[in-house]
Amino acid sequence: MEDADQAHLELELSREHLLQAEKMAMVGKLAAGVAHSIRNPLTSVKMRLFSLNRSLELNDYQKEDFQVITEEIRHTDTIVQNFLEFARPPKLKMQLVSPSAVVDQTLQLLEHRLKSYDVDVQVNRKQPLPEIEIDPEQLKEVFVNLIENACEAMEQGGSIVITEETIPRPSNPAALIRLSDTGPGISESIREKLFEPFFTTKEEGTGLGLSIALRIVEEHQGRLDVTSKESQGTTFTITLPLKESGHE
């Protein structure tokens, strides 16, 4: 009797996430037709901006209504980005570089961002991570969405302290990445959720950058966890193998 009421129980998780996962194929046919059809009009509209802003004498009203226009293409951009990648995960381009070389751009790539946020960065790092296998562009990514979420949880600004160090274990070596920011943490409840597709506590959050986060760090055969309590700030922890040669 318990045998055959396990194996009902496992067979209606099993079909539950059957159904789940019919769902999300059906979600993601949709979502990469509806980022198509919005890509075209998009990409026009910010070629026409772009050639405005070079022929235009414009005020200081002016420019302060054209870089909310901007910001917001921008952010529309990134929501249909983020519905594409979500139905159609790009391969990754692996390359021999250090992550600390990705952190570096990441922090260059946002810096006028974290300055209107009012959040400083501090990078803890003895030398830098050694040369690994990665995708860089598709691992800046991981590291732009977890800085962004970060900044955007701490409304009055705020600290993010970015530590890098290797894990020297003779079987599987590891290079590890923490963001620790000084936000109000994350309950224990949404924190469960958080790497759900389509889970988000952002009015206008699409709910797929961390899950493509995760996907990204997973295809690199690594791991990404979150610690965090109510009140006392949120790290995220990147783990991504060292290949013998490459860690030596």
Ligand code: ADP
The other form holds:
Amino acid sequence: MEDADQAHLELELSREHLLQAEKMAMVGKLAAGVAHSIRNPLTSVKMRLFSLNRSLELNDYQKEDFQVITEEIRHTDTIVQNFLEFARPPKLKMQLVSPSAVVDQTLQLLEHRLKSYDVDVQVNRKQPLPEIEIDPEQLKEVFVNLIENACEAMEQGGSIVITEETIPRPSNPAALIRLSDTGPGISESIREKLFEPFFTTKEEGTGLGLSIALRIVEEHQGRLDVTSKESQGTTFTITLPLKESGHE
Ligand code: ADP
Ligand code: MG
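In place of the form predicted on its own, the structure of the form predicted together with adenosine-5'-diphosphate (ADP) is requested.
And the full complex, kicking off with our chain again.
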């Protein structure tokens, strides 16, 4: 009887999981559809705005309006990107690249955004991480999402420290990229939910950033860990395995 009860319980649980997975797949498809439809008009608005910016003589108030519009469009763009990314079929385009190069590209890409958040970034790197098989575009997405979160957490500005490290043999050789911020930290109570899709504490959040980041890192056979002390900032650590190769 007990076995039967147990089996019943397990069946019930797996049915729930299945339902949940189906729901997620549906939401994903729906979201991707909407995101797709929004993307084209949004791109067009963005381009026209930039060309207007070049031809108009704006006074200071108008310049501020313009700045806000630009920021809001960028925000919408990020949301759309995230939804598209969320519904993407899991496929990586692997290349032999040093993750350090991806870090540098990301920082270049985010230069203006970091400035507007008044966040400075320091990179601790003795030498670039070795080249490994990664999808640099996807990995960039991981860094963008983590840095974006850090910036949003540090409303009054602050700093991000990126530390790169290689773990040599005899333990599993790995490349480590650590991202620490000086934000408010993450309370124990929500730590478990962080990586769930659609979990957000922000009024305008999508809750997709970390779930996407985790998925991409796991697709690389890596790990994404978080440590945080409340009011002492947050550290996200990406661990990517270094494959055996002929030479070290
Ligand atoms: P979103 O940014 O849209 O809220 P994410 O998946 O990127 O979704 O993040 C989920 C939640 O994790 C955030 O709403 C926030 O509460 C928390 N979080 C993520 N990164 C940080 C960080 N660096 N500092 C504090 N809280 C964070
Ligand atoms: Mg986010």
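Residue numbers count along the first chain shown, from 1. Note that the coordinates shown come from a computational prediction; the quantities given were computed from them, not determined experimentally. For clarity, a rigid core is taken as the largest C-alpha set superposing within 1.5 Å between two forms.
- Relative to the superposed core, Q62 undergoes a Cα shift of 2 Å or more between the two forms.
- For R223, a C-alpha deviation below 2 angstroms is recorded between the two forms after rigid-core alignment.
- Relative to the superposed rigid core, the position of the CA of T43 differs between the two forms by 2 Å or more.
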